[in-house]
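This document opens with one chain alone, in structure tokens, the form predicted alone.
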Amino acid sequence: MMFRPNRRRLLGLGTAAAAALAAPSLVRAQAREIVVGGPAGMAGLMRDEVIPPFERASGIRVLYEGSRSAVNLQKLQTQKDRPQLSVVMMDEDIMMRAGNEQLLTAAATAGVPEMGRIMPASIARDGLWIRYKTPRSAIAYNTRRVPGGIASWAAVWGPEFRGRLMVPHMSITSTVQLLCVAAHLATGKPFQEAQYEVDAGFRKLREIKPNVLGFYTAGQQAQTLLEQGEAFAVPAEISSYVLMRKSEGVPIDLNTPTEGSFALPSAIALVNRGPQQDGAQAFVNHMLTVPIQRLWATRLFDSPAHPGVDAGPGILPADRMFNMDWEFVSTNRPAWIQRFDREIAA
């Protein structure tokens, strides 16, 4: 995702710092240095807003490497038996994908405290990876060419939108909650069952193809044509970039689907064997504690991990958004991509 930070909104620098002093004064004896793999599109918050605190507390360099999800896993990969990241931020299934191969080990509350105070469902296989945010997943529209809205997912079906919606390929993580709201248009299931009705949902998307502009791989594509009017929706688009845009000025919003909601969780979590495993955990812990869990609410305007944080008008809970079954995602994709590449994006 494209994000731009505006530096006159820092938030609560002084009190991360804090935070961040709380680690172990191990961590806080010499210069070091990690390597962190997270999404490309939060490149300039990371490296503007979150990482400067932590930095500066802990007396740790991190460089931050931004990309895909799919991207770092495959680092993970072909780096296994000499690991260079120490952290890594991924889509939840791509996570669960690392965690299968071994890719990852669990945190414990012993370096990473905040893991005591967070919400227990944010935890997932007893560490193995923490879900830091969760971002609202729904469609973005342009407001002067959308100006009365859209109700719900089934309106972008209609040919008031041909050839002016940006669709996400396959390779894009919610673009398996576009799948899901396909199959429940067509069975009429409610989205826990009509996940699973793969079939009916690719039918379905063939349908939307006449609405289609372009498929997109990378968001910075469907989100320049969309914020210039070019594009009147996105479907399966995220609150991270969206509200956030919004409220910098751009006639863009995100909807609230009549059908409801999804989640697209974003999970964060040390790489096995990865170097400098004191320093990563120290940074898992900055992620969760409240000046940057407050940060993801305020900047990005996704539900955050922390009890203690106000999600704040206009951000739904994340028990208030569908979770897809991410185990079942997690092991079909690989051939859902094949199939869009062949049924819907040729």
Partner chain sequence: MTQQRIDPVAWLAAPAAAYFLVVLGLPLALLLAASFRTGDGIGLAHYARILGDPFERGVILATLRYAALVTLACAVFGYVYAYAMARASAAVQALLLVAIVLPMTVSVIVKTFGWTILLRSNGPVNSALLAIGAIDEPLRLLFTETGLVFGTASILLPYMVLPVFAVLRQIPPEQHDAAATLGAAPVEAFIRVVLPLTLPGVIAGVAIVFSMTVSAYVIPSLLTGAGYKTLSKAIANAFLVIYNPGLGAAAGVILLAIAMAIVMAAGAAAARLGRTA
Second form
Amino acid sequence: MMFRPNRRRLLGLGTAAAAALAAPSLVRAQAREIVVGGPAGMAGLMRDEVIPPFERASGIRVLYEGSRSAVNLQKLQTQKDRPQLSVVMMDEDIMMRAGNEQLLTAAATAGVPEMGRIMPASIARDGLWIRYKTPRSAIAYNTRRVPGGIASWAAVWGPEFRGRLMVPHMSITSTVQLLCVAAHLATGKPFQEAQYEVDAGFRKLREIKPNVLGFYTAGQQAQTLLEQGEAFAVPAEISSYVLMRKSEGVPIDLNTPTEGSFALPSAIALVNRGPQQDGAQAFVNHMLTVPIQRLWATRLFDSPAHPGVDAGPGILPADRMFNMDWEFVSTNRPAWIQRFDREIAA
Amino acid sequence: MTQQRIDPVAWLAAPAAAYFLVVLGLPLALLLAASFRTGDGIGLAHYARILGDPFERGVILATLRYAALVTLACAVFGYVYAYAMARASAAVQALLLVAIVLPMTVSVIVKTFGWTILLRSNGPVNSALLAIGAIDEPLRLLFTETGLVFGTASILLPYMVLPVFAVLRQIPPEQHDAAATLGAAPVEAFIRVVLPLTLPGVIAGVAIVFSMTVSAYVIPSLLTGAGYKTLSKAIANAFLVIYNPGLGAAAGVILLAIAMAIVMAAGAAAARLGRTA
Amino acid sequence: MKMANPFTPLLWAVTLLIVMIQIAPLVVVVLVSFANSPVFEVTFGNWSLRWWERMATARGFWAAMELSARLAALSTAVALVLGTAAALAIHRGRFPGAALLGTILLSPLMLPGIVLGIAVSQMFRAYGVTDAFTALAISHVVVVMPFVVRIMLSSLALFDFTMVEAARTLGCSYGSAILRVAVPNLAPGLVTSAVFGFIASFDNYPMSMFLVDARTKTLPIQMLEFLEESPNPTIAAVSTLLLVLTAMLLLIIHRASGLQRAVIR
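Can you switch from the form predicted alone and show the form predicted together with its partner chain instead?
Every component of the complex follows; first up is the chain already shown.
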């Protein structure tokens, strides 16, 4: 196994040399490649199953760069004038920021025909970014520690979770949903209205503190504690992590709270002035086709954007999850992060 | 004999200085410039915001307290360890060396995961304490300041042990024994002879450990999450999630200025101590 | 005529405790790498090699390992030369600002890696450096240098330079005097600098995060990618492999020249 990459590289070199000898035009064709920036957690699936069929069909090589959304945004900002990335995949609230800074360019059905077939609600700002899948956000819990499951969001405020919750810091996107839940529990208003009741949300969030084992900023730390059972639950985790791990035999599950689940859309967009625009459009299109959309449901347990894909049991369609006002979130989150540091995680 | 005002040896610093000027100087200049750039022009608003806010000042103090505690712990235990190594037989010395070098090759994330298993409520440490009756219910060891200082000190300990050990080995053992033979009690001989001679190693270790702690990001993020505020985490947040690079740059400049001042002052104080001892 | 030292038992008790604290998490990690469970957990009596297989076949793992080793070796070599020369100058030169220069050369350690990474990546953009390995190598030298300068300064403080003069009066050329007298005496410092420097580069995450690209990925970045995909024991297998490699390296040094002479003196 040790020589595997070397052999692959040798093979690659051999093919490249043969191609160069055969015809110069082939070299140019070979050189067509695009760089796609996206979440590190999806790197395996992207490289093994999503990218190879695209490369075979289009002849365009795809390099996948896995980073946190915040780091991808930082790279886009640094490379503003001469981007290396052609396509970027990030959380919706970070996409919004990139859009506002003119770092993205809109896709249209002319270059991305599948846009005409996916659910219209998946297309944001006239194609500036597309919600290619929607993970569901709810409470992750250890099934050995909480065998009966968790019925509602309100339950994690209860005494049986004292010192046993790993709660995400406000810098992690799902925390804004916990804030909305807190506001809902404090005011009794539905999520749609509660999401704007920020003060009530912070007041209620303060009451969860005795139950907190730790406020985490590194997701893996919280996930490990949850899987080992030291933490009983993580309020606000997403389906792609929880249900994928459950399918691997890890004793965790994602609840379906009576108050409702949240949507945490994964978005994809074309980079403004990015290289190989037509290749980039073809790749975005590929991400929306039925076979790839089916992968999101069967492998990541996220809700697909294509109505032609039967998501299967246990996966809520995106319109049955509550999708927050990301414009409002994106504008206010910096202030919320500072407030969270002072009032909750202090 | 050549009498020059500046020893020509000084020119040996030129390549390193030039390298730093190009590779570090420019980024730092960009950072400094960004720290003065406010929403509507140029000014000290970011600095005023950080230094004028009791919460932010608290974060600075917490960072310094954290760094001081870790440095102190490392200095005391690292010195003891290095001293034991220096006095051990060749075989034991090799084993002690391996025990301090091996942990450095395991990434902080993985080591933290290992500690988590040891320190959790039903882990071996709590079980042992319960079994011997030292405690009645499991201690909470994760996500506490004690855990943070303990964890950081244990991760950075090699950075104190090896510099101290390197200078301890340069002291001829006769010098140590000579003092004892001349009648000084062992402890007195140690304080009067060995300690001053090894001071350069201690200064090196202190400077390295202090600098690494004050700027640590991964370690406190893993050990205390968001519970314990450090300047380094605030800076990362400013750049990556609050989208206020000016604020982050200003905090970075403040951190660098304080850390450099402390390291220089400590170095100067130790040098004076070394001369008078 | 040695006197019994009442502190000796205490000294050894504390040392033993430190050894236990240093080794305990490593034992856990090694055990976890053989766990027959998808969770990062010790599973007593239920072992498997599946995470070792997963590591060996994981895409990009060996490439990342090789890249990080190359990067660390290169940046450590450059920093050793530049840093030792600078330490010599600061120690012997007695020029104005020597202490300040010493602190400046230490300063990369005091800056959070994220700040350094963002600032350096912007600079490379400005200089037009687009090759990720070049960018990584150039900036890793900055991270390695503080260790070299600080440790060599302390080693030089105890080095008796009259020994070099003595060797020269005995007929050695300046070069061979340095090689025969200075290098062996400074060897502990040089080796310690190299070890710290190599690890600083090999384990660097926060700065490299902004400099890597899809083609050029260092081991810490690759490991975090594994972890983000699934927090399973694969990383425990990677760490155990690194432990074994390090132990073998130490053994080879020990055999080749005697650990005492090479690492210790």
